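Okay, so here's just one chain, in structure tokens, the form predicted alone.
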Amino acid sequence: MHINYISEQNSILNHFLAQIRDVNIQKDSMRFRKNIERIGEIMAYELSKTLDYKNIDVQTPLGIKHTTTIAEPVVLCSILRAGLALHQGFMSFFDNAENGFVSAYRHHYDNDDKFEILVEYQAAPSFEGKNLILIDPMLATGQSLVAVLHKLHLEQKPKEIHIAVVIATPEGIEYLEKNVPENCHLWVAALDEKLNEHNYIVPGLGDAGDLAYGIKL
């Protein structure tokens, strides 16, 4: 799994991850969504530039342009809910995409730290031969992305798969390496310090789902 660091140079990708990070801007429900987008529009450029490209010939009102577009067709995955923001980000760029959508979550059995992760619900168009952007901002435990990676991956063979998240965990990290097929490629805006005893990000944001679109009961 090849890994790309996309805020180890300061570039106004910074400035957005500090907002969302922040108790007194995060709590603006509103600003936190779009600063997520934002984000969202920043990974999508800098993973563009890694896909494949094939040559074409556009028609403008004065002549011919050779130029180059993308060769094979994209899909957008994300997880369910807290991915929707980080989605609509990457769509602003990618606008010709398919879109797919998963739900998966932690079930505590003991209301205790332990848990299992469920992958009940699927939406995804075909995405034989295609790039597969797979969509989450927290990467945690990294259990849920490859849960819903080989719920995805056991049915269809994507081109390659790229991971999107905005915030990962050294552990989260360490986990898809040992469990993801060889032809991911992960992105990460943010690298933060570790998970804690609850598996939470430190220091992390909160809920980023929560944040975005209220808190669930």
Ligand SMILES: O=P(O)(O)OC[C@H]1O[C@H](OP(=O)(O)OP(=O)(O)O)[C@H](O)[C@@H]1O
Given for the second form:
Amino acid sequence: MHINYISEQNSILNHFLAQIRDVNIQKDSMRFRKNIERIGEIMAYELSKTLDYKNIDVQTPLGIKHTTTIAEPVVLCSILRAGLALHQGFMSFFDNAENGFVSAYRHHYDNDDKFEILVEYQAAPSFEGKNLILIDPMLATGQSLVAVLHKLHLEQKPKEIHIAVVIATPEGIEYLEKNVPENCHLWVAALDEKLNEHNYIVPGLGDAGDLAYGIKL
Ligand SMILES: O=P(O)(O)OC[C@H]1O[C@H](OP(=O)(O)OP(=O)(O)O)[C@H](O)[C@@H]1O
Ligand SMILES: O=c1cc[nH]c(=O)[nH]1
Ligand SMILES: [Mg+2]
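What I would like now is the form predicted in complex with the ligand, since the data block earlier showed the form predicted alone; can you produce it?
And the full complex, kicking off with our chain again.
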């Protein structure tokens, strides 16, 4: 698995990352969603540089321009709920992509911190020969992304699989490295320190789904 860290160079991305983390700013859920969306746009642009392109001729009013366009179709597939705002950002740039949605949540059986990831819903197109971009802002333990990858119909072989996350932990990256296919590329906006005892990212930002869409029961 190849890993791309997109915030190594200082850019406006750092402002958006700082705002989604800041306890005094993140409570504004519209700004939170918008910042995640803007991060999605930046990630989409960076990722687009690594896709394959084919030559095309474009007829302008004055002549023909020889240029290039993305060779294989893109499928954007997001993990509900928190993936939705990031998905919107990717969709702004990959505007003719097909789209898939998968649910995943941590099911706690007792009151302790042990949980199992339940993947109950999916609606996704064929991935055969396409660039699959799997979208989820938080890579904590990595269990949600791996459970979703196993549930998706990957017997239809995507050309490449890109996993796009905003904040990742070293533990989550290590888990992905052991459990995802060879043709996976991981895109990370920020690498954080660690997981805490409740498997939340430290310093992280808190609960991305709740910040974007409200607290769930
Ligand atoms: O790497 P993991 O340990 O699996 O944790 C990360 C998962 O947690 C969040 O979803 P959450 O379960 O909070 O669902 P939500 O989006 O509905 O809030 C996040 O969006 C990931 O899907
Ligand atoms: O820190 C974390 C871990 C999982 N899900 C979140 O939204 N945040
Ligand atoms: Mg959540």
